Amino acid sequence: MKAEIRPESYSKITQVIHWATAALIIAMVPLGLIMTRLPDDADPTALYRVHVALGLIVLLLTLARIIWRFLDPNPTPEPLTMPAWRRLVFRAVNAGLYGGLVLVVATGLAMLVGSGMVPVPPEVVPDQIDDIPPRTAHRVLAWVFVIIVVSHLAGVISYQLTKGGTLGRMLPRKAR
């Protein structure tokens, strides 16, 4: 039986996606926040529009990154040195940042679609998105991934800091 070669980075694709990502997410939470709590004699409709369009984007690169971690190795796994109880939180919190990155994308559209929107392109007009349940679950899933996403980066910085190299497999590697 012929052992499987991997890489010890993830490779750039995988890494240009996690990033888009990450950087869209940094966008999105602070423009919902906004968008939801502007005066009201303010138009929220073009924050909606971009809320939208960005949130489109990131189930494209979700569902691209699941496609292609099929496709593409991962790196060698580090010795996972770590507590079961530890390797069990990492793996939730894994799984957590994709379903979690569906969910709250699909309950958006759901919330969209259920007030009689077209989200492609974003034609969001707030006023008529109606207070229906995939409103709610959208609101409660968004927070819920936002404790996801702090999970992680705390996760990352706590292993880095403590058995470190686990943040240079999602960095470009210099050529040498």
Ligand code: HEM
Contents of the next structure:
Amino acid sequence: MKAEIRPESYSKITQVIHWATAALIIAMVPLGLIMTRLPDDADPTALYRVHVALGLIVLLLTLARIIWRFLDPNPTPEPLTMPAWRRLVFRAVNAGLYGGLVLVVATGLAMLVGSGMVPVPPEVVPDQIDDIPPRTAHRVLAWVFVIIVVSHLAGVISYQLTKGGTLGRMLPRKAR
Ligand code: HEM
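I would like to compare: after the form predicted on its own, may I see the structure of the form predicted together with the ligand?
Let us now look at the entire complex, which starts with that chain.
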């Protein structure tokens, strides 16, 4: 059984995965929106392929984060002090971040596989993507995911401003 003594901060590996995933998501959303809304005379193929390649990296990072979470427990208490209702919201948003990412990536993959494509660049051809349910699901889930990410940011910022000490848990020690 794991010892009950847990660190105050997230581990280095967790921090690297967290910020790399955050940076990729910040790039993925505008990229997805731009590539699907280009004028008719522009070829979106390169952007689609970059979007898919980054999405596959996000998938690997998310799987690594989930596995790593079992091997390396999150700091406790999570986070610090908060009333029961807020802890519930915190846990729901965290679960939404993991679940949302997995679903967004899964529907992206399903859209390409369902259209008869190998879901890996350079096999991705925008014109050949069929109007199948995973396509709509990916578009809708991407927005749901953005709402979850914004909730996550709002929670962290409001906790940091009122009580402090939460952002530093995801930053390298020297930067605090
Ligand atoms: C972090 C993960 C991801 C995010 C945040 C994301 C986000 C988005 C967004 C915002 C759009 C535009 C939706 C719209 O038009 O309103 C989009 C479209 C698209 N995404 Fe993703 N995506 C992710 C992962 C993936 C993955 C892993 C794949 C494929 C393997 C993928 C394939 C696509 C494709 C093909 C489209 C174009 C859909 C169409 O033409 O209708 N995405 N994505």
